[in-house]
Amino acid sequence: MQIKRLSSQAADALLILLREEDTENFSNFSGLDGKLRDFVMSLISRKDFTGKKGSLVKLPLFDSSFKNLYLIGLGKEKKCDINLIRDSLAWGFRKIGRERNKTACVLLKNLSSYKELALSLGEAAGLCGYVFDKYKTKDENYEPFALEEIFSDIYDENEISTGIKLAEAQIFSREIINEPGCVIWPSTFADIAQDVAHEFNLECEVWDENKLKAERMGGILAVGSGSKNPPRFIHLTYKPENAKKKIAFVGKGITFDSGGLDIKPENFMTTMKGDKTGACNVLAIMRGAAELKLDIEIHGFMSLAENMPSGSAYKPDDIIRARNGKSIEIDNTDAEGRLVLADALCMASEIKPDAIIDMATLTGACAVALGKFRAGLFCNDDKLAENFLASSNRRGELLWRMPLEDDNIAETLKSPYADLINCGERYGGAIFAALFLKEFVDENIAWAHVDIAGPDFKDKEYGVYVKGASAFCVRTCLDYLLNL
């Protein structure tokens, strides 16, 4: 997708986003010739278009340099923000592209007071046309999305380029997440990581099952013990000269989660190819950071395993030992993500970064608490939480800070047979998991845990998202790095 500065009023489609107040003063709207302005004013005067939030009018144009007109309503000005504008742009571009328009003109000067408008335009354009259809049989006329060029009256090359790179990173993660478990398992994921490292000049270390045993990575080994596809641990490093900070990202990479011997019910096992989202996001963040040429040293730690039932699988009542020496009693083999993260968080702590951020589709409890459109943030440092939430709000990937201090729930972490137990009672499950992870993070390091189980997978499309993997939090993490 190319975004160019608007130089002439001619394209297959014309897209205009209007607030309700804009329709009341449309005679002052700049950027349209008189005949077209009069036409839109007639639609407004007849109440065919009012600017109500979520409204869309699409009309063919005759005797015009545009073939089709798309009007999208943003609602009341006081309730309109940059996230609504980004989502509306993505929605509009998606419709334009699916309806076989190859070029589009978008007029945004009426919205120029909103911060990061050009950057959000780049995100919307980059994300709008994504579809995961590589396994569909296609005939010679198959063309799911035609839009190739966008011309805008708001143009900032650097901001638009940044927005497109954020979008590309998120799509890169989506592509891997959407791949089924028969395509992506720990070693094939490691192959992709090595390809990324080679392309973007990153340092890459991959540990196989023998190295994992030698390095005392008991959590990853246990979770992967039931699969014919052995686990892997990946450490990528992006190290520019004169880096001003060192940040570590940690991702859960369960390439398929059956639940293990505590097997999931049928309706909970579908979409479990997406249990690798955390690791996919970390890989995408490393790729995006290199593309953006950030002046920050960044480390990506990814724990990869398949959680499968078999004669060699780990079992309830087993006691395993994580890298930092803490013993863990297994109460439930479907509480596996925290085990692979435990080893990775130990590794991240050992390099003494300024902050550690981990991402995981960790608990259904967090999805029950916050729904499918918001992730939970657990953080031991107020400044890190403040900055990360600010990035989340700018990118429209909404988070809610959850409690990380709860003595009553912490008490249930104790096992009569080991230092910790991996699963507690149903209530407070997301907090229990976060407190469990905290046991493997150096207490002197700022740390954030993002439970993305709710918004990880979309049942239907809206805004910048289509059905399938969302790769939620990739753009937030890159925004956080951009604003350090």
Ligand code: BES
Given for the second form:
Amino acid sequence: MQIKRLSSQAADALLILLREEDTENFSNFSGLDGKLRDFVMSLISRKDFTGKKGSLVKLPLFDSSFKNLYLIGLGKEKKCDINLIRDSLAWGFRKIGRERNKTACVLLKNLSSYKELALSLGEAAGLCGYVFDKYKTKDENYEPFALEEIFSDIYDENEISTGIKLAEAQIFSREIINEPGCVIWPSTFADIAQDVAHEFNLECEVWDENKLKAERMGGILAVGSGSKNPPRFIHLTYKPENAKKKIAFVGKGITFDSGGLDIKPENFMTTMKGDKTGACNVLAIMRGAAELKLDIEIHGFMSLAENMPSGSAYKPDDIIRARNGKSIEIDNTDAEGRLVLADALCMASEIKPDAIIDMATLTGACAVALGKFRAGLFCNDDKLAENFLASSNRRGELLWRMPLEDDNIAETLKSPYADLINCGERYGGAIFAALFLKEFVDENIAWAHVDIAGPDFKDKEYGVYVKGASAFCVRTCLDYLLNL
Ligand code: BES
Ligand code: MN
Ligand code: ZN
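Please give the other form, namely the form predicted in complex with the named molecule, since only the form predicted alone has been shown so far.
First the chain shown before, then all remaining chains and molecules of the complex.
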């Protein structure tokens, strides 16, 4: 997708986003020439368009330099923030592109601050055309997304290009997440990571099952033991000269979560190809950081395993040992994410970064608590939490901070046979999981854990999302790095 500075008023589509207040004062609206302005004015005075949130008026134009007019309502000014604008733009561009418009003009400058708009325009333009349809046979009725060029009255080359890179990173992650378990398993994921490392000049280490044994990565080995596809641990490093900070990202990469011997019922097993989202996001962040040429040393740790039931699978009652020596009683083999993350968090702690950020589709409980549109943030450091929440608010990937101090729930981590048990009672399941992870993090390091089980997979399209993987948190993490 190309975004260009609006120079002449001509394109297949004209897109205008208006708040309710803008329709009341439309005579002040600048940027439209006489005839079109009168036309929009008459639509408004007939109440055909009032600017109501989520409303869309689409009309073919005759005798105009545009073929189609799209008006989108943003609702009341007070409640119209950059996230609503970004979502509305993505929605509008998606419609425009699907309705076979190749070029579009967009008028935005009345809406918000220039830079903020430019960056979000880049994100929306980058994300609007994405669908996962590579396995569909494309017959003569197939209509590809046509939109190729956007002319905008807001134009800041740097901000727009940053926005596009954020979007591309997110799409890169979605593309892998959406691949099913028959395509992506630990070693095929590692192949992709190696390709990325090669292309972007990153250091890359891949540990196979023998190395995992030698390195005492007992959590990853246990979870991977039931599958014919053995587990992998990946460490990518992006190391620019004179880096001003060192940040580690950790991702859960369960390429398929059947639950293991504590097997999931069928309705809970579909979409579990998405249980590798954390690792896909981390890979996308590494790639994005290199593309954005950030001046920060960044480490990506990814734990890849397939959680399957079989004769060799790990079992309830097993006692395993994580990399830091802590023993863990297995109560439920479906609580596998925390086990693969345990080893990875030890590894991240060992390199002593300024901060560790892990992300994982960890608990259904977090989705129950916060819904499907918001992820849970658990953090041992207020400054990190504040910065990370600010990024999340700017990028529209909503988070809610959850408690990481709870002595009563911490009490239930105890096992009579081992140092820890991997699963407690149903209530407070997301907090239990976070407290479990805390046992593997160096307490002197600022650490954030993001439980993305809720917003991970979209069942319908809206805003910047389409059905399937969201790759939620990629843009937030890159925004966090950009603002360090
Ligand atoms: N991958 C799941 C969590 C999940 C659920 C992600 C729904 C996305 C959507 C995780 O491994 C899991 O199975 N968690 C269990 C934990 C329980 C056994 C303590 C859960 O949430 O039920
Ligand atoms: Mn599970
Ligand atoms: Zn899982």
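This one's a predicted model, so the numbers in the text were calculated from it and none came from an experiment. Rigid core here is just the name for the largest C-alpha set that superposes within 1.5 Å across the two forms. Numbering follows the first chain given and starts at 1. Residues that one form lacks are left out of the comparison.
Exercise for the section: Using a superposition on the rigid core, decide whether the Cα position of residue 140 changes by 2 angstroms or more between the two forms. Expected result: Yes; residue 140 is a residue whose C-alpha shifts (by 2 Å or more) between the two forms when the cores are overlaid.
Considering only residues modelled in both forms, extract each run of at least three consecutive residues whose CA displacement is 2 Å or more throughout between the two forms after core superposition, in sequence order. In sequence order, the runs that relocate between the two forms are 112-115, 140-144.
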